[in-house]
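The data below hold one chain only, encoded as structure tokens and taken in the form predicted alone.
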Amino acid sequence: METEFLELREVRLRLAEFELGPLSLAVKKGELVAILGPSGSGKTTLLRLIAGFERPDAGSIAIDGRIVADATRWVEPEDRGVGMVFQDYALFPHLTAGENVAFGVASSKAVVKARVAELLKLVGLDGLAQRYPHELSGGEQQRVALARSLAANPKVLLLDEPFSNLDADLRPKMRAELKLLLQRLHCTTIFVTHDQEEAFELADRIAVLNAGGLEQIDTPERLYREPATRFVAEFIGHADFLKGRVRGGCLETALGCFSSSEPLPEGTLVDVMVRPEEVELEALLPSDGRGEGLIVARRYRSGMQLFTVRLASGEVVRSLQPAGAHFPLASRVRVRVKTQTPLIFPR
């Protein structure tokens, strides 16, 4: 049975005008967890607390069953068994790639040399040990930083926006390589990102932060399909909300009646969530009358088209359609929602 390898319990930290927590989080051994949230939500602060660069005002942090921070105990960063890759990689410009990786490894020269060679080969930089950081590409610098963080066999690896300095066309390749490497090492990893695609591709679970609090931690699929809060629903992917009212056992909206997954009192006001892939469109002829919606915007997204439709009620929904779908701007359409039991949120 898996147990928590990294555990934060009711951790709180105040920094100037910002307060993180109280926040509790548990990560299992070998798990890859992404920390996702808007700017200023506390993502990097959370990493710094785990690494030991910040001391919590309250709560406790444990790594592999050992308390590293609480009201009475404090373990210095270098003694926590934590490796961290910073956003700017923080390589020493006057040291070669090999020397950067070797920095901080306390052992004999022969052992260090073998360890450096092993790690550079592991991250695909075999033969580049003598190059300096300015002689390496952004992707190669990132790999050196990763190898350096792994050199001391950390119990937990922390990554702060690991792909933000890479060209867009290089990021997918580096994500795939990093995921394979971490899976092979069975390394417990937490990484901060603002890129939802990155989080969904890499993470076993995703923790969503908002204003210093943990909104939800779950698998990517459950996070998208079953958001626990209105914030998560809006923040993850695209979501639109229709005003609804419980009447006669159904949820009345501008797009018809839906079933409720839970019994609600008559007259209850709710917001009904619909995702773009759930919204179907049908072109109407002029003779068909006003129709239910008006196409007001269109943009391409990853080989698909995202249409914005204004309903007769004044509400707006979006619909994801194939690249070949033809719905001209200002044309009227019939709008249908595939699901009959959508998620609802109290208004």
Given for the second form:
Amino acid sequence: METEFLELREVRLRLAEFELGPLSLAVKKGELVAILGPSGSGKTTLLRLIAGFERPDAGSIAIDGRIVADATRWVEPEDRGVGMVFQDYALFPHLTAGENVAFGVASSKAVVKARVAELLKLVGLDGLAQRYPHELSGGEQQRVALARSLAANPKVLLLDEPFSNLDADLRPKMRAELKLLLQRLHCTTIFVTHDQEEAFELADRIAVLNAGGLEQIDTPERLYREPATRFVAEFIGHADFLKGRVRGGCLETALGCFSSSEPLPEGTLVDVMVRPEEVELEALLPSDGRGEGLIVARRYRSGMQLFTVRLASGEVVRSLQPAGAHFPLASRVRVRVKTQTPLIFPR
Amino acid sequence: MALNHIRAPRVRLRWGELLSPRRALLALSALAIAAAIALPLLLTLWRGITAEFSLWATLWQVRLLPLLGNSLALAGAVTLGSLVLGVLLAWLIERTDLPGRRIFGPLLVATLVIPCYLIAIWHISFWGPRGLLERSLETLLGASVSVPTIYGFLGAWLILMIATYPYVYTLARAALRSLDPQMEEAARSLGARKLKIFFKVTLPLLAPALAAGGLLSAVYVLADYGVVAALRYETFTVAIYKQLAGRYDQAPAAVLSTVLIALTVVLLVLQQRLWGRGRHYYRASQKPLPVVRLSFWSRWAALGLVGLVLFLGLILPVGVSLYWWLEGMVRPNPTAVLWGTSLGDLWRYAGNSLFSAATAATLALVLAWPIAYRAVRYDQHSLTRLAQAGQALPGVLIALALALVLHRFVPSLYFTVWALIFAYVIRFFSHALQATEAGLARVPVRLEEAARSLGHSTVGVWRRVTLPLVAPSLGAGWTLIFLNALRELPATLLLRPPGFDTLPVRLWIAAGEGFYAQAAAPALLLILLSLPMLFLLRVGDRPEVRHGD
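Previous: the form predicted alone; requested now: the form predicted in complex with the partner chain:
Following is the full complex, with the preceding chain placed first.
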């Protein structure tokens, strides 16, 4: 079980618009991996490389112990056993839902029929086999596309932005359904998304992609707690950075001194990461003087308030506070950071 | 991917519109125009249906069965041929690395510039008995050689295929271009091989467009007069023409016409159905389809095919007409005076052609306005259908229909230029309607209302908002009708007043008598005047331009 089921080694691909890689990635059998990144970061290209619609310029791709692409070997997409669910589903418009699902099943008629019925039932579409794609809703189309890919018994299932074409109010429901289904099938799955919430909810591990390169692949928890790069830190959740300088074994910033987890030479300039939930605010009495910060904006976010505070240094940090907290706009506050050893990034 | 459009039900004012004087005037004028346009055809149908049973019975045995056989065989063979040729060429241009495909792409449609009866005439003068080919072979070899005859089914099939493949070609190209590359990728990721993908995915997706293009070819063959007449292959149009021109017996002509109309209507309805369904499937795809690399031999074979098609459809007709023209200049024939091919005469024919075509185009647009306005602004399309009755019907038939009506009701108009112009208007009225409706659709009522709220008078709004927005469509529509009327042959032959010869009539008669040198000048002038068609083809990629029949 704990072997690398899908492995990309030093894969590189140069396209007209941008360059992907060199990039290495390993996925275990039955694992659900999300590829997360901003648009144009090469997420879909990575999927297409695995599916065999693009040929890498260098490096190798192996699926289930078999090299499917390297400098000398090449396995066509139809022989890879990789199922792909396209972003807009790519259902065959001239075939019914049932015929779409049956497309990849090569067997006797009775077997095909049984398999189609089984899969449509699995995705909760029994009874809609006779419908044409344009007679189905977006969610139903997506489930047909999923059933069609699963029907061919793929070794690896690839999903390209599976929820982006669905209405916003439909997404959480479809997400939960897909998660249950994939857990039940124990199918190795890679899906592409630009939506963190989606990646965090579904994936065992998340690979963060930026400008054609892999920044980090890790569990959601660790991505948030220990981002490997500044890009990941900024991309996953909210993060603010304070300028810091090492002086006398202490990291000096606008919000006071922090200790560094590793010894740094005197005078080193660094960026200190601060998450909004680590930032504490305290209202100032008129007698308390100027304090450290000025409240410049307030925004509600799922039952909490996110305050933006401008510091005397001109830097800006955000603070997450319960809904009941009261800090009027343009009021002065005292700002404290809870952690003693924050993450630091070289400047 | 919401492909099914749900239309909100609309309240239709039917009798209510008569309550407002402006609406009433519009409705009544639209009705009158539509009736006038459709009446001749309806009357022909009526005459045909109510003809005595004995006439039907006799005709059925003697004329209808062989004619049906001839027409359907030709239509079927041409459709099949142009489907294969059109799809193959479209595929070569769109999806392979054929050298020069950027130049060949538009050139392959450019054959539409040459009226198809012209293609037929020049092919006859080339391949025919005592034609250019035989004579040059004789001079070369010193012995007489006989070339297989071009007359009859095979010749008609070849020329009509050359004439109609562009319809399939344009539709197939558009369909190939709009194919979603993801369809093939999805099929591959499901384990399908190339052949399975072609037959189960690509072909079914192209099928609606191909069927539509094929039916367009079939309708075209049924309507054609010039090619089949020149190549002496008897179809319905030729038979009707003979009935009218020779014996002038209207009853049998009406019976034949009724059958032909029925045939055409069936095909047209089928075509519209398929085209409507086909559009359902297509979605603009962002990525171009992958290009197929041709091997060395297939590349040369493909170039040979493209070259052959261009030779038959473009190079030979233009080349031969140039040859005959020069021949006439170098060796003036004494009979040329009889044929009136001096420069002055030529200008007179050209003048006649230009006058009748321009008047018809203008009149058609004026008459189309009330119907189109009512259709677009008040969503009442019933009259549009009625007024489009002349669409795709053979010119012979429209001539017959007009002859019937004028003969009975307004004999003073019979054999006047106006009868001819009215025939053009009926024939090409659907272009006028489409252009005007397309133009009006670009001017929502809100725009006019906005202009009025900014303080402009009705006339001012018209001049400054409506007209500038509608004008481009009207211009395109006018050009389309003008060019199609310019090359119209059968209705002109039947309805023109004595002495009123147009360019097509002149070249047709001269060529018919074998005086090719005398046909060359009007033919070249006609081709020159048709050149703007290239622009229309480029802009629209629409199969509306007719070859002229």
